[in-house]
Every structure is written in structure tokens, then in C-alpha cells.
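The data below hold one chain only, encoded as C-alpha cells and taken in the form predicted on its own.
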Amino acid sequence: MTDGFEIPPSLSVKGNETIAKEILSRIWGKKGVFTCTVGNTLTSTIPGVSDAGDTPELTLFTGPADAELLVLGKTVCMKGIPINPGGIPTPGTLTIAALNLSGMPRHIINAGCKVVPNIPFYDVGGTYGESITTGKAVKDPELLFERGKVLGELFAKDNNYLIVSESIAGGTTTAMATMMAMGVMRENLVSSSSPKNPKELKTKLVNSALETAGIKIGDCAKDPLRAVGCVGDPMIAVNAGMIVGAAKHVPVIVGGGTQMAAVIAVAVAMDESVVGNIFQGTTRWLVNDPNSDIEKIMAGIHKDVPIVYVNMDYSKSPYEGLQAYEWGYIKEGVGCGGSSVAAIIASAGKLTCEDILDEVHRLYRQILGIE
């Protein structure tokens, strides 16, 4: 199936590249259907925890917002848009670029917010998770990964793949505590959003978790949704789901960094037929973070998970908050990097990493104003 096919330089791969060019050649020149879920947990507000706002504070606003900006194209639950300290705009502005740029149908899952966004969504009845220092981080995760997987099943029901991402705030360090609790992590590998990722911080914070939910690591490889229910978010229950729902009817992408390496994880050892079906769609930033290790989370995980990234560059862009990309600050985020791949798969690897670039900046301008 595979013979001939030719990955477009503006893609590479990492991991098994033969079930990533098999994968892909199923899907090349057809369109999917992009998924972000929204939700919060308290986590976030921990301060020095997440960057993904301007204050500790301010990060329960951005995944509802960056929800917001995905289908309204502004935000109504907040000013502005997201943003990192210092004015970098949210990943979800290259997510959108690539949404127009393919036509793909997008849609918004609430997994449990506290601040609500102000659009229709998909509600699975979840809550907002609780700081993981309380080791009783989300409330029934069972219930929240079986309607994950009702929804997985619902998209691939008519779409040739479903493209599932998330934008939830702290989301690395609960997905560290999910993957330690696990065991296909035993050290801090997980990326954060700012240049200077706070491990130091999110080690303590996350060891201390586990010793208050009375978890040693590894003790959840077989019960991953008690790892969820003690350490993780709400999010990671429900994508989970999604995941097992639609892979087996359709291939997955599963957009986003070391925060879906966790969803993965949960997927994975929930139902291991998922391996052969799903890829990790995400950006160069990301797997070059010299901060995180995403390829050793996820050798972890499966070695016949592969990593297919975009080769996004915004080092020639006019615009520094855009630049702040190529100097270590966020790198993924709202499907950033799965929208950008599955945008070149459903051009047949016609659109380059350049368009998608030409695309940013008209929103970007057009976001903030700018003539």
C-alpha cells in the first residue's frame, strides 16, 4: 500500500515510519474532522505551574477561550486572546490557519470547565479536575472516558479520520503524574509551554500527588483511569475515549505534545488494538524541545506509535510574538501541530508549511488589528 508513497519535506516522522506511511497513505487526499477538547483543572493555578496565561489565574480562561477563538474566531469569555507573558499568541491561531486552509469541520468538547465558553459544544457531563496535590484530581473518569468513547464512535461514523486535540492549562504536569503513576515515565520528560520549564517545580509537585493518592509508580500500568482519577484532568479521560471509539472504524490523529503522549498512554493500555490506527500529529517545536524527551515518553508508551510532526518555521516571521516559537516558547497546543498535518494530508501534500505560514499571519494581523 505504501509503494511509492512519499512523505512532502514539509512533514517528517519519528518512530516507525513504516505504520506512519501506511497510515498516511490511507488518508492522503481525504479530510477529516478536527476535535479540540476544553476543559480545566486546578492544577494550573499553582503558580509557576503554566505559562499558558498571563497569571496563574488567567489560565482557567484559556482553553474555554481558545475554544471560543476556534469557532467564533474571537473570544467572548475574555479579552484579547490567549496569551503567554510577554504577548505570545496562542497555538490555536496556527490550529485555525490550518482549519481554513483545509475546510475541515471542527468541533468543541467540553471534558469539564469551570469557566464555560460561550459557543455550542459537546458536553460529557464532566467537572473541572481538582489540584492533583489533592490526589482526588477528576471525578468518575470511567464515566468521562465511556462517553469519550460514544463520541469516537459518533465521528468516525463519517469522516475518513478524526483528529483529536485538547486545550486544557497544567496539562504537562498532570499528564506527568498520569504517566509516572503508570510507569511508562519514570523521570520529568514532559514539555511547558515558556523556554525555562519548570521541572524542578512539577517533580515536587507531582511526587508529592502520588504519595498523597497512595501510588508508587507504575502501581496504575494495569488501572490507567485510577491514574487519572488521582493525578490527571478531565480531558485525558475523554480523549482517551474518543481514541478507542473511533480507531477502530478509522485512523486517529492525535494532536498535540507530551500532554497527548499521556492520553496515548491511557488509550493504549485501555485497549492495545489502537496501536496501528493512531499517530501523534504535532509540531517541530515540540519534538525538538531540548527540554522534553517526546520520543523516549513515547518508546514508553508503544514503539509502534509513530510521531508525525510539521515543519512549521517562524524564525522570518515580521512579527516577534510569532518568533517566540523558534526561541523555546510554547510549541504545541489546540492541535496545533495535528491540524497542520492532517491540513497537508487532505491537500495530498500540496499545501506546504509556507502557505499555512501566509494563513497565520492574515489571522494574526486580523486578530489583533493590525493593518
The other form holds:
There are 2 protein chains.
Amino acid sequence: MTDGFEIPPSLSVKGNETIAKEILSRIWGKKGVFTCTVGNTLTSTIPGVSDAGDTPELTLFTGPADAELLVLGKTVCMKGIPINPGGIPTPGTLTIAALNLSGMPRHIINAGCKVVPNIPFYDVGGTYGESITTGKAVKDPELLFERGKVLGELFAKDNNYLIVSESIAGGTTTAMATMMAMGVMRENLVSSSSPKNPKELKTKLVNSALETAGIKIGDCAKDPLRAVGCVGDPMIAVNAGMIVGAAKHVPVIVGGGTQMAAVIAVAVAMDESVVGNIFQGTTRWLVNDPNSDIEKIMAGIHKDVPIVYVNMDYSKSPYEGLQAYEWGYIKEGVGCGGSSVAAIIASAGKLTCEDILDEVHRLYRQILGIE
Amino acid sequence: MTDGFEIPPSLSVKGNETIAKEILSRIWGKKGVFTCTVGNTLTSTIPGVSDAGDTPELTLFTGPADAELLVLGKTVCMKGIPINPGGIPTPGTLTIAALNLSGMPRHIINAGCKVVPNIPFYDVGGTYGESITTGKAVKDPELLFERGKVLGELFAKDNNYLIVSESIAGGTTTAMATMMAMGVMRENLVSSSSPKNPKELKTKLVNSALETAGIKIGDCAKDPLRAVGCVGDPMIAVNAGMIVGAAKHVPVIVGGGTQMAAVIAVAVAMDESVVGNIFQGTTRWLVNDPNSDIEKIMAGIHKDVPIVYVNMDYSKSPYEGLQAYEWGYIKEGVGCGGSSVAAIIASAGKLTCEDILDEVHRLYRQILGIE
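Having seen the form predicted on its own, could you give me the form predicted together with a further copy of the same chain?
Okay, now the whole complex, with that chain kicking things off.
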């Protein structure tokens, strides 16, 4: 079935290449629907945890502002666009470039926000997550999973495939805690939006959260929603549900890095039948990150969920804010990898990383008002 | 352009047939996206105003329950399906039949509900409407209109056309008040879900609402959102925004009866450029209703917004609950007319009213558990 199907140089695969090619060949040249699930977890306001915002409090604006940017092309809840310290722009700039070039429809899902985005969004009955140190991080994860499932089925009804993604600051810490509770990860392998990944702080927080919740590593292997409820975030529950709801009918591209690995872990544990119809869609930056190990994380979750990543390279960009991606900043988020992979799929491989970079530059100048 | 285009016997047109044919020919054989905007107005809890619910208080469950039915195929917020006294089922049964047959995607928009539907829905920042007798019926109609506009643009991005519709009990009264405030209607021409249209009560309420708000007939001709804010309901503001946002890009089928006429009135007054890219999609029952006059209402709004209606006929149905539609009950709601018209369009006229009736019967037996 995949004989003769060749992956173009803009994309690469890690993990089970046969499954990756099989799924790709089914949706090659077809357009999908892009979704981004945003939320807040108070975990991001613990000083030092998240760099996705100029101050710990401002990290709560990052997801909602990204959502506004995707829908309106500008932010309303904050001035300017979400940036990491040092002026590095949100990966949402890449996402918008990919969506513009592919003409894919986009929908925002609010998994639970303290800062409510000023746009129409899909509501799933969620509230923002508490800090994982409470051991009670997410209210009613079953409801969020169930609503996500209904939404996944809804989007699968009339689309060739679905892209799910996230923007929630502090999310690598909640992802790590969730995967430790499930036992699919037993050491800190998760990424960070900063090249100085605050590994020790995260490990300390996660251990303390698990202890408070009375969970030992692997305790929640068969009860992933307990893991999410105790030490996860609302985005994980909703997106896991969306995967399970949609993947019964159409392929799902799980767009994102280590945060979305946790989502895959929960989805696979809830319904293993999704395997074979999903892959992770991410970026070269994330896969090559020396401070995290997505391949090892994914291998711990399931051997048959491959990684397809886009070979975007900002090293020759004239803008320092974009070059920073090559120095280990950002790497993923707002579905930038998944939407880029999808844009290339939709074009049947005709669209290249260079085309996408041109559009990123155009947007970058437009958003930052540079001539 | 429309030479040779023939309207099949399943559909009929009132008003400007040239425009109707021109729009139909552009979308003939193409699939659209269906939306239903639900909400509550406390106007429906005034005894005698609405028959959409067994008691005045239960009318608040009708819109939300219809939304659940469209998405889940069953209701959660109440037992059984929304019915009018006498066991006549919600027009949502016809809507679901049309959506099933056409495979159209469906999205629910919550314009403002007191009874929140237990499903994922689009949130537009709305709250439920107060009774029009307060003269302050809708909080921040400008925001709702604006969010609706963004949503209309979003849906227009990747769809050939958009269907907007409503389920909000008490909505013909708020529609009448809004149209009187705008001066596009100067006498009570609106419909009712009961054959005993409580015209006197509605007229009394509307007059009292307008007086409380300090509005004389026609005062809001150039300020339609003031009309909605004082004496309308949240659905009107959101759907008018959706029309304005979408009709710039793709045709919009405004699915519904006199309630949606008020929506058209607001949309046209906000942005007359929508004319030529919209028509009202409704039912034979509504057009032939002896107790209301949709043709006269629409003529008062704009001469170039035609009515396309589906010739559904339940007179030979073996079920009394459905036959009741022929006796003047229900007539419209939940976009049943618009979705049926759209299903026929999507099939390029191959689908007939008989096909739709067969599916309604199948659903009716399934929902009511009849063998």
C-alpha cells in the first residue's frame, strides 16, 4: 500500500516508519482540520517553572494570547504577542504561516483558562488547573476526556484528518508528572521552552506532587485519568479524549512535543485501538533537543506511534528572535510542528520548509511592524 | 448564469426568485456546514408565551436539549426529547434526518444559556437573556455580534456555505420586539409553535417592553444592536454577526422562521452588503401558516432576501406526533427547514422530501423506542 511512497526532504521520521508511511499515504494531498487546545495550570506560576511569559504571572496569558493570535491575527488579552524573555516570538507564528499556506480551518478549544481568550472558542466545561503540588490538579478529568471524545468525533465527521495541539504554559511539568504517575516515563526526559531546562526544579516539583497525591511511579498505569486529575492539566484530558474520539474514524496528527507525548500516553492507555491511526507531528528542534529525549519518551509509551517532524531551520533567518530557535529556545508549541507537517501533507509534498519560512518572515514583519 | 437552472419539486421559492436561483446555482451539489445557535431568554418563562416545553420553566431546557440531541443523538439535561404539550417532537428530529442524509458537519453555538448544554459547544462570551419586559434583555449585544462575526469568518474559511439557525424558546416574542423597535415590522406578524398563537399576549408584552425601554416603533432603524440589547435575545445578536462575517465570503442559508427574520433584519441593517449572498431557508409549514406572515415580514426587511422552503409534508405519516405539524404545531425551529434545504442542495436535488421523511420516521422510532 505504501510501496513507492517517498517522504519528501521537508519531513523526517523517527520510530515505526512503516506505520508513519502508511498513515501519510492515506492522507497525502488531503486537507485536515487544525485544532489548538489552550488552558492554564497554576503550576506555571511557580517561579522558575515556565519561561513562556515575561514573569510567572504572565505565563497565564500565553495560551489565551496564542489562541487570539490564531483566530484574530492579533492579541487582545495582552499587548503584543506572546514572547519568551529575550523577545523570542511564540511558535504560533510558524503555526499561522502553515495554516495560511494550507488554507486549513482552525478551531480553538478552551480546556480551562483563568485568563479567558477574547474570541469564540469551543467550551468543554473545563476550569483552569491547580498547581500539581496540590495533588488535585484537574477537576473532573473524566468529564473533560468525555467532552474531548465527543468533539473528536464531531471533527472526524467531515474532515480527512484531525490535528490536535496545545498552548499551556507549565505544561512540560504537568506532562512529566502525568507520565511518571503512569510509569511510561521514569526519569525526567521532558523538554522546556528555555535552553536552560530547569530540570532539577521540575523533578523536585513532580516528586513532591506525586507524594502529596499518594501516587508512586507507575501507580496510574491503568488509570490515566487519575494521573491527570492529580498531577496533570486540563489540556491533557481534553486532547486525549479528542484523539480517542477522532482516531476511530480518521488519522490524527498529535502536534507537539513532550506535552503531547503525555496526551498520547493517556489516549493509548484509555483506548489502545488508536495506535496505527495516529502519529506525533513535531519539529526538528524538538527532536534534536540535547536536553530532552522525545524518542525515548515515545518508545516508553508505545512502539507503534511514530514521530513525523518538519525540518524547519531558522539558522539563516535575518531575525535574531527566530534564530534563537536554533539555540534551543521554544522548539515547539501551539501545534507549530503538527500544522507544518499537515501543510506539507496537504500540498502532497510540494510545499517546502523554505516556502514556510518565507511566510513566517512575512508574518514576523507584519506582527512586529517591521518594514 | 442561472439559465437552465431548475428548482426541484422538493423546494419552492417566495420573494426574489432570480437571486434565489443565482445563489442556489453557485452552491448546487456542494456541502455546507450547519450551525445551530441556542440560548435562553427569561421571556419564555412568562406563562402563556411559549409552548416549547411542558411548563413555562421547562422552556429553558428546550434549546439546550435540542443542542444535546444534535450532537449526542440523545438529551442529557432533561429526560426524553424536547416536546410541545401533546407529545409533538422537536423539529430537531427533521434537522438530524437532514444532517444524517447529507453528512454535513454540525456545530452548536451557545449564545447564552441558563441551562448549559452537556456537550462541547462554541462559547461566544454570552449570558442568558433577561425578560424583554425589563427593557434590558441582552447584556453587551455588541460583543455577541462581534464574536459572531469572527465565528462566521472562521466557518467561511473552509466551507462552501454556512447554515445558521436557532433554538431558543420565547424567541418569536423577542424577534417581534426587535423588529418593531427597528420598524421593519409594525404589527404582530410572527409565528408560534402552537396553532393557537397567543397574539394578544405577545403584543401586550412587546408594547410594554418597548415602553419600558423608551423605544418607539422604528426608533432603532439605524441602531439594531440597541433593539437587541433592550428587547431582543442573545441568539439574534450572535447569528446576525455570523451572517455578516460569513456572507462576505460564502453564501449563508438563514435557517428558520420569524425568529431568523429578526436575525436577517439586524444583519442587513448592520451591513447591507450581505444581500445577494443570503436567503432564508425554511419549511412549507411556516410559509403556509395562516397565523403568521413570513412573506410580509421579509418584504418589510429587504426585497432581495428570498425565501427558499422545503415542501416537507407529514400528512401521511403514521405518527400523530408528526401529523401535528400539518395541524399548525411547531412549523420551524432547530434549523429544520434550513438543514433540509441544504441537504437537497448538497445532493444537487437528487434527495427528495420522501427520502427525508423516511429518515425522520427511522429516527422517530429510534428516539421514541418504537419498534
